[in-house]
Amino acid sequence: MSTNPWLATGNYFTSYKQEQATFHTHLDRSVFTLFLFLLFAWPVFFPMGNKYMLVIDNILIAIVAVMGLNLVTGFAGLISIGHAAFVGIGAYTVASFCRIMGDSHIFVTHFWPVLIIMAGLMGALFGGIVGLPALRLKHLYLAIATLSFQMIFQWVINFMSFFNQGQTIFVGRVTWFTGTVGRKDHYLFWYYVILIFVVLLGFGIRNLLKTKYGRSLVAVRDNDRAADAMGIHPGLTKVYAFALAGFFAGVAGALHAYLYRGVGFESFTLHESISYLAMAIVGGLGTLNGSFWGPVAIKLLDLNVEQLAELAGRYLPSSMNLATALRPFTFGLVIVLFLMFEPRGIANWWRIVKSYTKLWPFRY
């Protein structure tokens, strides 16, 4: 390692163990610890209303879902157009327990962490099943297979009476050590819960990519024939990638169900799948921090465009229907611009900023 453990201008690794360390310098560790502390502490010093906390909670849930999508699309190189269906699997796992046991059953309200993990495992199961065509299909054909799963999911939810034909299935309020979480503290409580899941799953991906199982995803993405020659089974690796993505999506769906205290069909449509894919593209495919930047950018874009449409609607005639046209236009424009001018996403901007701090003052 460098003689200066706080600020190193270059790489001084002498072993693979040093290279695979989560934090390479004391400065990296200190900055991350401070940032994590701020994430947990700011609601105490700067309390917000339920409206804004709901927006932040939605962003964090989208981060969990996009982390899973980035595993299968960014790191494994497989296009998935049905990711919202996997999120729906997790949400409707919680809804199924509410339908069978009741939305106020002790298992739903007291053992909710177990139910969230079970929803993730159910998402992983369906992810592995949907990933089975990857044993024989690739590229566009595999993308169509995931799209088919999205259509099948929508049909099942809409036409089965067990799922209330897509109408809302209510979920009871959860119980914590201090008692039942009331309406006043509901969004703040779930902010901390979702943030803990984001941190744990983020570290999980970071450590996974350092193992042979994570490296196999990248190897299959870059060249599946070369990976096969090195002893990696491309088909099983792709199925494993879909199962991992399904687990993350299932957890995100369960968190969504508890946050909204209900599950409805409209939150898991094809439009939501495209939104998740857009978040992964804008954030940066194949990067962990891109899974954070993308949801933040797209969610804030939607919020600002909605406010802009409301402002413009006051001065323009209602016949123009600006609110309906502006959101999809802006959404599509942003994706096209990123694909044309910054295909590596916002994560590439972050990489450039980090390189300046790593090489300063030697700018070469």
Contents of the next structure:
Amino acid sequence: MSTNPWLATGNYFTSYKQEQATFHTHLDRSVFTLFLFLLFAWPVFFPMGNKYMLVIDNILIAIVAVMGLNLVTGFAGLISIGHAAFVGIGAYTVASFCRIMGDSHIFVTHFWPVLIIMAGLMGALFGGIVGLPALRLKHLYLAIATLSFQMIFQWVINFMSFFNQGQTIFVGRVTWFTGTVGRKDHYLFWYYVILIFVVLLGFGIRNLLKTKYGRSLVAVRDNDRAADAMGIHPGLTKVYAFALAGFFAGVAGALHAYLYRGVGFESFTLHESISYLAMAIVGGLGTLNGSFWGPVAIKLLDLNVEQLAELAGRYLPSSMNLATALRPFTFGLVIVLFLMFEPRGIANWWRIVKSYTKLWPFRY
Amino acid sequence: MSYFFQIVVSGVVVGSIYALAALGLVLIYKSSRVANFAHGQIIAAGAFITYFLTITIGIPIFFSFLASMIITFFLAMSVERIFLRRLIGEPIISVIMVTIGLGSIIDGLIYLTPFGTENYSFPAFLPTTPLTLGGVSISWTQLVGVIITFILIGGFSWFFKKSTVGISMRAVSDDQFGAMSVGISVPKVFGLAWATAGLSAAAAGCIIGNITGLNFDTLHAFGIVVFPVLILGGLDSILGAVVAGIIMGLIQQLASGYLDGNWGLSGTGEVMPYIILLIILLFKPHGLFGIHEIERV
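Now the other one: the form predicted together with the partner chain, given that the block above is the form predicted alone.
Below: every chain and molecule of the assembly, starting with the one above.
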């Protein structure tokens, strides 16, 4: 049967290979390519100030981290309240190199992609170690195990003089083919680097979910005894999931270290871990595009609340510190409201919009 | 040697506070299988309500202590009714995150008041000279705090063992369908569990506030620190919470008394509970007195 390669009205797959394809129709592929092109091209046409570029870079880094968290919490169903610690492991891998070899050693400045990957592998190693309790524990117990890893990480950073007791450790400027990336282009340069990482890792996770391993993750989440009976090792699957999440977090941490040109303890606290979890939940647990919506939504909300509090703060007595009050309040409110009224997250809205436009104007 | 006994005494004091703070979590977990991550904020709220009633309104401290216990009783009950009731049967991550979100909301509300950032302390109503016995000294606030803690814990154990409501709460924790079939209203029991947890949180907040002073950060940090105590005690046993609380307090004080300053270590008291927690989770995840319901994966 010949099918329209641009629009699909139904399911005409004749092999598993076809079903596993990343794009099912030409329309999907061209829309995605156009979107990707716009992502890469817009800074050329609409240059933005460093302040806004930093916000965008931050969102992209959060996307990398949340993709990992979504893998472990959304797809594998293991609650991790220690994700910021894994991000911190990545960042402090870069920082350790700067500490040992000096922050402008050639390895830090020229071979930074290698260092970022190494930070990811370090995160994966720690993720695997912390995931070991998952061989025996479930649910709440596992959540508290990851929580204790977060607290131990904070203590190690805060009390070891090697890590500067949590004070900032500087990371040097990197060198590109055009020379050292200066102050003016710094955020633009890292926008492109982080975007490339987001695209690569996003494709990686999308393909991973269609492999045997990705499907066994979901199987273990839904019913681990049934998965065990099917010949999947639930424990090992979970440990691998933690290691993979650690890899994503490590990469995010290394990017964070390079973007801020320094590593400090306050970016990897328990509050950040909770914030990553909130992003995954608001975006939609167990969906790939949820990992993109969540960070965008939470970070933009945070920014808006900050501006709103600043604005309102002018008309209120200074003893009411509105900014510190409003941020946790709205943050908590958003989590609670999403969990009560839209537990499937923004990704669900996206799904509804997509199916609406796909069938429009013939809705029935 | 008196140094050692001094550490043991302060360990018991800290431990009994942990036990009281963990009690609320045990009450909630026992009946509804929910881990409440907003407990620290309820503790802080209870302490601040007491302070507000005592200083701003001018009620004698003992009555404001009781009043704040009653207020948090209804506060926690309404929290359960409004937010947690809808989530019965939802996956555990949703429930955990809702309690975290609630904690964040209460954080925001407390930061709106001056209590969020400044330090306060209760007016001294006990003799300020510490009690000394053989080189070991204990202050009156600590002594009275420990005594009140044990009275409260004894009261709660009696409540669960003997009273009809307590027995119905235990029945719900044992088997929800069985409890329903003998005419126990399960939602009502959940509400009551949260309410009693709120009450015990207010008591814990007042006792901690009396011993360490009222500071929001230290008060709500108790909500996280009690989790090691909870796991060591076995999540759903009051006796476990007491024993584990005191063990944790002793470990913490011994660690900071003997490890800090040697080998360049510092702040070991803060991290030791979590290290112990990881070890317990690996080797004896159901804790000292918990029921053996852990599945091997």
